[in-house]
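In structure tokens, one chain follows: the form predicted alone.
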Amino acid sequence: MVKITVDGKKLETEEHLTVLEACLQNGIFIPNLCFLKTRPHPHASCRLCFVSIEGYDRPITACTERVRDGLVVKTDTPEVRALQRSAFKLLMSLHPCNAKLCPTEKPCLLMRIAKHIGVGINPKPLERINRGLPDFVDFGSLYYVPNRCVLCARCIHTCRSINKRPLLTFAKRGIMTMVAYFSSGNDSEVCSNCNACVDICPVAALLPKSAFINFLEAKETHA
């Protein structure tokens, strides 16, 4: 065990363990989209987990560094935040977001992640950006929304666990990026037994097809 200082706050931690997990399990609420802790290396893509730490010159991702005996860090630094803010807003910008329509569970991570940074749900003063890519698209047994998909990889580093080879993975390339699907003879039903990349999405990106009827139907009232 090791012992930290967190925004004042002493914590006695185990030492394998990384800030951002040691800080969440100590119900402290650092930014993350990405972290999975089966990963055994840090995705580190959301930019969001930013903290301060004593004796760095720069903020540095709390995902990627380890718990050490004296280490203090600061959680909310105006630095910290600037950095937070500018990484969600730019994520906003390429992610549509209608809390009416989200079949997401209320509030959704992202609503959680806006309110305790401090900024709205739209990317203001960045436009939004549209990129041309399909409203959904078919992976057998589930749908997959692009424009929702904030790229965190959960999904694909969870197929890969499960099934021992990636059903799916990303393609394309910058702001064109989508996870895509590959399938060989009977995944598909593999899939529709197994639904643990629609668990592990934070944002609703994959969904079941009866859940995806649903979310059309709410759409089209709505619209």
Contents of the next structure:
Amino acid sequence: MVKITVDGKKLETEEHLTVLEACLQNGIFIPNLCFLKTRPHPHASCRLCFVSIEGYDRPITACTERVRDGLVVKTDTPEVRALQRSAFKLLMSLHPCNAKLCPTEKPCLLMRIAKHIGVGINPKPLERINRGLPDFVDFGSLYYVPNRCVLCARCIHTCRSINKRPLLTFAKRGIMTMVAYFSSGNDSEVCSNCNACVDICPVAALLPKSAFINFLEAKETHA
Amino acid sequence: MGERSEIGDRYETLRRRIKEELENEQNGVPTIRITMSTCARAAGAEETRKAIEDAIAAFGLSAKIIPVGCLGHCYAEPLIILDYPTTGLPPICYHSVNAGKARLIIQSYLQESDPAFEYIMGAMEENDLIPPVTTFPRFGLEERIVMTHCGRINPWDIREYIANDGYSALAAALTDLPERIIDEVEKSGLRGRGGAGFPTGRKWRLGRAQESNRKVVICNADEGDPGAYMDRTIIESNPHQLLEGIAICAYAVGADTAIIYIRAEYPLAVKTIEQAIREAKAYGFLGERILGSDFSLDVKIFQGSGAFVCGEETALIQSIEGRRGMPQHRPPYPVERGLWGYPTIVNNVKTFSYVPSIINKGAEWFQSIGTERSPGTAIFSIVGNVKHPGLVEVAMGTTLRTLIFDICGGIANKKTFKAVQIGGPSGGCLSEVFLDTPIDFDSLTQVGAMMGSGGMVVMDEDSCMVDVARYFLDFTQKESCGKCTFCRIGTKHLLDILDRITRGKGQEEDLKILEDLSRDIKQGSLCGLGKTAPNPVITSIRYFFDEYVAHVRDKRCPALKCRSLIAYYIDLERCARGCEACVGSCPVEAIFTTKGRKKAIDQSLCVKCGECMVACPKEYDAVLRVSPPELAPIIERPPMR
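With the form predicted alone done, generate the form predicted together with its partner chain in the same format.
Full complex below, order starting with the chain above.
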């Protein structure tokens, strides 16, 4: 066991854990989107889990730092919050929140993060970016909603570890980067419809087609 | 000990045999060395070579044509170096030799023994008759280590490298202990030339210390900065020096596999290095039991598919493993767990190319060149508005002023210097006040630029710094792998704001957002690409703030570059009555004839392409630009008859 201090609280945690895991296990919330316990190497892409650790001159991501004895962590310094808010606003500039039409359970993870770090869910002062992407993309038995996706890659990792084959992947570059599906034309051969990707998605960017039809109906009623 | 001296003997015998072989082949026959690197081919070296061959055949001469790499003087390509020993003259270098000139030179020199003085650039050696090239600042102020043989030896013939003591460092290294090689490299203070400047010796020592049944050496030749071509030129000009450096590194760290990751967009470099590997294997410098020692090394080529981010070492490794090239969080560093999980030492082309000289001449010699914390030389590909662009190798500590104004001849077309962008898209734009900054890793980082891999873009007064920042951000945004939030989305916001400013739609708040967001992207990004992507924005705001203010507040582009903020008009005082030169050049028929039979531009039709400015004859120079566009005089179109 290892002793660490988080926000003045003394914790005892297992060795080999990351700071993020140790905090989450002890009920201390640190904003995160791309973290997955099953990943052998931290993806470290969402850039939300910044913490301040004594001995470092700048905030570092909690998912990439392992616990060790005597580590002193602060999760809410002004520098940490500034970076988290900046990253969160960037994400929200691509994620037009439409709570009424969004099938996530409320409050969704993004709302929780917004509340935790003390910002609204709008990207101000940044402007919204319209990438001109379609509302949804056909992924065989699923639909993918690119404007909701935060590219945490949880679906990609989960699908690969369950199916032992890469069915989902990243495609394109820069701001146009999105998740794509390798289709062989005969989808029943490829996707096992396990829906693991749907369950792991924090922002409902992947939906089974049946659920999507309900969603479209709801949208029409709403309109 | 027996085996050790055997390696040396074996090498010595080989070198002596090759020297004799080459001397016999030359045998008093004139040799014509012609630069055949990518830059020379673009300038027409293939036609020149054909012309030389035809001329030799037509005049019935006997001469040997030898292709060489790049001398670094890209402004004067194609170059030929003619050595006609029986005349008693030294080898002579001719510049800008097109097919016609080539024929004349061959006829004049080889047939009539008159060296055609009017085309000479200089003699390659000291002599009494022809001024040597070393009197030129471009040759004289340079200090060459890596580029010593570039453009002088045939990269397609290993024997020329060996005849110049090539592979002697490898032979010496193989008779020594790996630790001692690492000591030497560490003592030399060599820092990685890929950008970050990590001490090479320390990296190798870390690699050596790893316990593993297998280790890998990777040469990073995925050069992708706009305007940078150092690695390409070095590979095309002296591939064996690189291979020798790689082999020494592999021996020192205990690796049995080396991979050269080179971009597929460099077809000539790929072919050159492939041929070099084949030759080196045939001569026993690569492959099984090198020079009869116990050390074996398998060198492979891996061609990158054109993703800029694959120059980042973890993305590069992902790419070789067959995955999408996306950087990973470090640690673990590749030297601990890299390609296929094995300890992997990744170094740049230039870094490896220094190694043979360091082994041959010693760490102290290398330390004596350059500055204390950045020993050795810096290699830059200098492009943009300088008179003599090309590849330059100077001692570290040389100032930017010497490099730009003395070595590269200053700013072209009688314009004035405005800025220099160092370190590729992730570097910074420095203004005139920084011209006396010495070139070394730390000084450049201190002023907000970076050594980078060695791309340098010089800009004159006509460059708009907001537009330059926008250009580089457009590049990094397109090349972002899309993995982390800050780089993927943050650079897009920077780009959008810069774009807005160049279109005259910027607000004063935008400058604050640019600064804040740049700081966050720098601090929050996952890999080096994101961490350095805002540098062009940060430095251009810091050193050219006035220009941003002019764009935002006055809707004016001081450099008269941003299309939305300028107007073209014709100065009626200068316009020549009856001249129609501009009329035909206008793609939208915006130019009309005034009452006084001069020309004017209809601003409502003009698309600001600038063609009329090009078309207007130099002696009139009547087309002018003005910013903001409202300042353009309004001239009524006469009613149609």
